[in-house]
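Consider the single chain below, provided in structure tokens and representing the form predicted alone.
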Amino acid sequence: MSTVPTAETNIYTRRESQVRSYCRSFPVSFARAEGATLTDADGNAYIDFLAGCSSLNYGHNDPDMKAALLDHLQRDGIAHALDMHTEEKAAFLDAFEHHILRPRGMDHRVMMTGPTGTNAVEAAIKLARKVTGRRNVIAFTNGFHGMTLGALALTGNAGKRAGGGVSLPDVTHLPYENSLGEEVDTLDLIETMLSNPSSGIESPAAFVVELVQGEGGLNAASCEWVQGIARIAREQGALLIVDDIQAGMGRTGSFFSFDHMGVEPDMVTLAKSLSGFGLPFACVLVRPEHDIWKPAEHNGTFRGNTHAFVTAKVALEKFWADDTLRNQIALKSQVLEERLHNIAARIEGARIKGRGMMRGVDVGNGELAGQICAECFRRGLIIETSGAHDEVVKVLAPLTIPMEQFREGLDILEQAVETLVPFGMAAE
């Protein structure tokens, strides 16, 4: 196994901010990758089931993408365009709007903002406190919306909060779908709250909601909690935003976490895999009455990316042009939760969490779920954990893993947790 060098010569140790993270659990350094393996220096192979932290849902490099990139490079296509009109764009545009927006009834416009998911976030409800003339925002227990403050203030995690160094003000945070415990009517008690004049909670501008909760643990609304926010929301005069920044892009199962769920947000913010091939991209999706900005009253140097653009046509023209896609993803999601049950039972009170290929178990605390990690590392695969205490191992393959391959991770994973859970801790 390759390994990085010792402290007295390693740059990153050297030079690299002590903020960095993902390096210190994967201590190696990588070289290649292509589809769902990851190649570190020295040639050995890992299974990636992190796939970028869901950027690459199409996994690494895809030849098509990668081959109109480099035609576009080769002739000298234009790189960076602030918001000018070039070819690149529209062909992206006419793309999403032919096979994304058409086909499921939305005349959302597209809006491109800077370059990561935070930034479509803060662009989002600036939008809807302008709309609505509003300050206050409604979030959710275990969000997370992103690191810059409008979005960190949106975000329920401790530790990401305190980092901000200042007060995160105009957000109400109240209790997503079973986190009081499933005997808890969670949709009832925002209801009730919010209409009564003597809740000190302010109208609110919108309520920012994900799906299911990429970081907060793998917490997925059910569609009746969903369709109940879409029409508080609607009773309050705030606008509903959904966050598929991790969620979208077929992750779940379709291209949006909201699909078939019978809702219609006023805006939804995408990025990670919206450019296919992990370039940095990401827009929010505004219905036409709401999109009420003077030109360049919220703008960004790299809004729009003309790179991602040509990549992302490809990947909306190859993988959303018919339902191969899809149908994949939901043979893949039930031989998911088929294995995610088997290592479950192994565990007691373990329990899995999630939908479609953004699921995980949820192995009762970190330490645990953290050990689980570091031994499917040791051998060979590449995944990570989430939740309030980092105790859900959560699987992020690319949603384009070969079967064989994806069964081999998965026989990894749950190796490593017959490995390390002794069988007296076997569930009942």
Given for the second form:
Protein chains: 4
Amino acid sequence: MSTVPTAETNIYTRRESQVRSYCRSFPVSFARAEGATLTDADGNAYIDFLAGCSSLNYGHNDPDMKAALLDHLQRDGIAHALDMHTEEKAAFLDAFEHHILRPRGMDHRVMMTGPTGTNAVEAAIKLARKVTGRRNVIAFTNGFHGMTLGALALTGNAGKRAGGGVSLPDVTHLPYENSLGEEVDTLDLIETMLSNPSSGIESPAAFVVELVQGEGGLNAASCEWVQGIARIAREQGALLIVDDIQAGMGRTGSFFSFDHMGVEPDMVTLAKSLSGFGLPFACVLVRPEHDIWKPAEHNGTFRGNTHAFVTAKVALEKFWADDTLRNQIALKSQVLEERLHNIAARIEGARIKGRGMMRGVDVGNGELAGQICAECFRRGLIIETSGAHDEVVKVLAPLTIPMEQFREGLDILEQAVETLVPFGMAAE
Amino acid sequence: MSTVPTAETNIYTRRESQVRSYCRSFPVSFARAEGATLTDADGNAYIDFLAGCSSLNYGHNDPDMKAALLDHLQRDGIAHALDMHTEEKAAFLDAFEHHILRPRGMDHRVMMTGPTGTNAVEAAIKLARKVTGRRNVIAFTNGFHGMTLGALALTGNAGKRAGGGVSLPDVTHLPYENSLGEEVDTLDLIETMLSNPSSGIESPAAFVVELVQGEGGLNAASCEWVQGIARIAREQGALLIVDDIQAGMGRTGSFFSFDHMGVEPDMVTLAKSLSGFGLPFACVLVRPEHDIWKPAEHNGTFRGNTHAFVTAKVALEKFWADDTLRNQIALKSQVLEERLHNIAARIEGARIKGRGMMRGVDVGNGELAGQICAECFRRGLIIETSGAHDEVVKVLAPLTIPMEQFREGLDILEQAVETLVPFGMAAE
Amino acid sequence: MSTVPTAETNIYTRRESQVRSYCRSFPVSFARAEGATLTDADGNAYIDFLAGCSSLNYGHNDPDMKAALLDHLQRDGIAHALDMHTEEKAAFLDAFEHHILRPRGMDHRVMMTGPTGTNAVEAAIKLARKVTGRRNVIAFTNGFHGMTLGALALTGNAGKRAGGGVSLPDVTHLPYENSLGEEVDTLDLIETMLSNPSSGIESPAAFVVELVQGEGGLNAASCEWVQGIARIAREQGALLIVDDIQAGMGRTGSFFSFDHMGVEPDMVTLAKSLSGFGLPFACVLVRPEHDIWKPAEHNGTFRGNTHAFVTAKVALEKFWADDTLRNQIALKSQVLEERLHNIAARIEGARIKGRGMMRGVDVGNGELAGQICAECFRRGLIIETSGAHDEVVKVLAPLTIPMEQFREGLDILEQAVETLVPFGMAAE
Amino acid sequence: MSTVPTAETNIYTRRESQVRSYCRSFPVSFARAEGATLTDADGNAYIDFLAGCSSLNYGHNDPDMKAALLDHLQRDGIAHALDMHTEEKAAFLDAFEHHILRPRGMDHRVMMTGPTGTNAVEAAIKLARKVTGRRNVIAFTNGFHGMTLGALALTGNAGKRAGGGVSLPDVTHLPYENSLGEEVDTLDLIETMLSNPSSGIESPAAFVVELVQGEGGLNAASCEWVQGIARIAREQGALLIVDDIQAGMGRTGSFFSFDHMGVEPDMVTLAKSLSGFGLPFACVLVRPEHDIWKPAEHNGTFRGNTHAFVTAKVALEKFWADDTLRNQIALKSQVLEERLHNIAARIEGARIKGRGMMRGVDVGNGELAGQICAECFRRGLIIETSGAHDEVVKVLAPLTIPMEQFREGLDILEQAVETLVPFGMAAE
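Since the structure above is the form predicted alone, I would like to see how the form predicted in complex with a further copy of the same chain looks, so please show that one next.
And the full complex, kicking off with our chain again.
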């Protein structure tokens, strides 16, 4: 296995900020990537079970998106157009309407924000506050929504919050489903708190919720809970904002994590895999009655990344025009669940978390989870942890990973666990 | 001139949020772009004096950057790698060190943030608060720093601020040079206020300042003022953060707007033209002693856009390895200044603003400025306004625009003014 | 019964702010008062079951306090001395040490604040934030702590909070015992939330808690719950602040509401009955290790009301030197409980609330509770409601009320209920 | 001179919080007081040039107020009535209307708040925010308005602010007249900043201003400046709130500090000398069109201190029914000014500050000012400092001090200065 050569180490040590992180877990220099495979500068190949934290749901360098982007570049298509009209934007919107919105009967408008998830979240809560004239926003235990101050206020993680250096007001954090133990009915609790005019909790502008908490430990909300939150939001005169940045674009089985959940959010934030190709791109879907922005009231230089329009359109047409991908995800999800059950069975107290292709094993503590990921990397698999204590080994393979390669990656994971927990539960 | 066809109008009306803005001023659909020329779907060409609000300092689709990106794509170079090491990142850092930092004796570290200016600003103020243990940040009248809550608090514009829907605490806005009239010594004023322990202004963590205010009306700070602010910051134990997102990358004559100003900022925020190609990319330069981040304490999915590394490296090597571009900017700046003086002379009370290739004419009110820009567009020139009252017609041509085309654009601007102010000052 | 004469009505209508409130429920003009009896300008007497919202625990114009205050006035004792030393302050502190602190083994220091409860609460949370270096303070559902912005942030009532007109940050409201129904273990819930580093709830500087919630509906916390909160506070590195402004000075049976609860708060806020005579007076008791104030770091013109020192000293010596009052309270509390049970039994779903001489009946809704109080007033009894929906008829008789008069007041209450709920439960 | 006996020292050391302050400058125990004379436990007399920080404008224990209070007590008048009607409240309102409001054509309503200045300020800004629907409040350099969080946000002093431990948002501090030097036109500056929509300063709900800054160094605003602020407030749609807590009740020559200034504030906050006797009492005067409170929307246990109504009524009738006191103040103010000029002339760079009977000498630094006050105390005069650096020796004698005693006190001050600055200016 290649490690970063001295010279390159030097440039990072000399010139890159200490804030860098993933490169510390995977200390090699990557050279190219295709599908679910990353290759380092020495030619070593790695199976990618991280997929850009779910930004590469269709794998690296999908050939059709690549071809479209090459073509766009070769004919001097626009790279940057602020939010002016381009043929690429129109084509993206057409495809998004045709393949995503219209089949679901969604009449949402698309707001292009700065091309990061946190910018989309900031735009969404701004708009919810404008629509309702209220300040408070409800967020949930273990939620992660971004690092700019408005989104950071919604984020649960204490370390991230402390980085802000200031108070993070106008947000109330309430317990996510099962975060207080399975015996506590959090819907009841939330409803009781919000309906008591002396609870000290201001009437909310919005509820911002992930249906599977990507950073918070792959907690997957049940259909009943999500519907309950939607109902409480409605009763409170608050908007329901689904943050589908990590869980959307097929990750949990369908394009949106809330498909088949029986709810229609007032807003949806999308980013990560939205471009399909790993390019920066984010948007907010907004019900038309809430789209009360004045022109440029929220703006930004890179909203509407034209290269991302090009690839996103291909992604929509290639993967969401029929049920092929959905069926593949369903199949792989089943394989994943079975394999993770076996792996979890080796570790006392371990349990599997998540939904669809967004699953992992809670191994009980961050130390063991970190060791497992490190051992995987030594064996050629890139995989990371999640959760409040980094206690979940999280599988975020590309949805398009070939089944054989998927099993190969899961084999490595299982072997890593066997190595670190040699006798496992079976031996006891 | 082509207008947006009905079908396309429909997709925007049906599906794009009301927040869209530039497309309202320039209601055509753009198809391709090269250098300083944008071409719409009907084949009409426009000279681009907006340049993505200074995101396209090297013009559209620079052939060398394009070639490098095509090559990167064709060999399946990485598109998305979180903040892992890639050869492209190393090459970018090498080039940035070699062509930018080392020649200036700057030992700053590069922090890749989410690829928008506002994310870079958020990271910078977070870090300044962490370094100093203070909360308050000084920003200036007419400053613009972004739209996420932390950066929005620094932004002066009332309409943008109101969009936030909540209080924007922990920032004190102080007067920019000349913003109280030329007779008021704002340095004196700021120093007096900050040195009075009963001023009610908390000791600042940082001063965040643009040396030329891009959105605020092209106000250009003098060398003395900038040095004064640097001195006051130092005396107050606060960091000096130069927001060079719009004014950097050559716009004012040199790579940084603070080159030759006699100050060395503690941090610099860069975005817009940093990629060279109009791709989303942003970073913060941080003096090593302030680079006290814990790994991932500020993170984000798209920090370090690999495609942008590829093009940015070419931009650095092509344009900043010698003085060619600098000399061209100097020459064009002189042409620009002369022509704008002539134009300003036609409008009573008008005066020219800005520095280098970031210049404009304050025509006294937003209505006239808007009419001038609209008339320019009818004549094939894309140009926009700036300022608290949109009263400045702002020229942000690509730095690389051929001189002939530059003059052609300025001719259009002059003709537009002649049309709208037929008798001008000369007649009076 | 006298109503306010026209002339007097005029002065209030002409000159007193609309914010006035109790005078709307009891629209007569009071002329004098003694013990538990208020007399209006026409000579009508009223039994006082409101007692200045528990500010008159020893009744109106206690003869011994009156004598001491007359003597003080006649000999030109100090009325106002800022926080300089006076013999009266020393005598008060001596008495407070001797009769209150020393018998309990409390080594707390006495901080004189501005003479209102809200000022004491503001001082306490300031000090807790200073001691811990943290910002967040935990307050509880239905809590009431005052109306200045710092204390208002702790207060649960939505109407009061809305009056602030700004966000009320740096406070987290958590559920009080039983506020989520008896089946939810709020201690468990609070502990789980605070021990999850991704809960989004900042580490607290303090817990501020009333052991019986005077305004919030006479919810009385159990010994176990109070000890649990004390334990969680300790484990979190947070201070325990008992707000004993309404429940202290004997109201719940002993001087402090936390006596015999097995906890020793880090701070205690006192006001209301502290002076004994209804004079403005407030203080914070602070454990010596937390008394890290710099001189005048928190100050105020009227901290240490000398007249109040005079009467408070008498109150301490007269009522707290032995067990006489305590025994009387115990006896009357028992009478009160029995009578309220009978009254509650007449109203479907009604239940009694509170502890000691701080008890009432939750009659299910604010309309009925208001009607009962109005009917009582017509019958010569002054009594008010409490609770998030004003649904509790609250008995706050002077602790020193003669038993006969106490029973007379309770008779009136019972008759009022009989009048309004003629058939009651018994008839069904 | 008596010092505090050991036993008494013990009780303060043992039991009073470190926050105590004035007792440190004047370490004796006071026993009684009459007029402008304080007497300690050993019978030593002191002339009082502190007067409870202007809470004792009519001196200690005025015999008429004392008689009225004795009478009230003896006939069991109400001590505490919440905000119910009492004959004493009506009588106070009548007198206030008759002697203060009506002669000035003021139709303001009186809002009784918690009986401290900070509570009145909190109520005033709450109401201004409610009336305007805005959040931001303008306060001024060197202003002091109280120590609870809402009022503390208006206060300039860094040490006091730091004591809050949290951010103090929703207030903008702008320069008071001459605080930037006499050459800077602060009205111009304020108007320019507030009329620039990109200043970053939110549209204000109110301007809160002291016409003479009591704690901030006896800065006295000119008539023109006050009118200018009133005009700017009006133009901005903001309310003008005069904080007359220290400067009102005759201190600057007339009942209100703004009499004869040509402005009529929307609100006025009063406390300190309002009761006349040094008893806790505060109120807000509100123009009727702004008195939009809901009943109890801002409340408090001790609003409307009945004992204070009794004494305040006497004060109004005794001192404000004719021009006697006003004439005396004018005469003494002249004496004071002359004497302070002589004193200032002895100290290089010293200058006199303030207006009316609220005057002092800025001796250039806090050390010398402190020494002068300490020397005065040794000589039997109680006097304190003021200002951002405690650099002003501040004379706040009772307005009613006999002329002979006044001169005696000023003699002591002069002697103290002579002792400490033996050669003075004259010698140089």
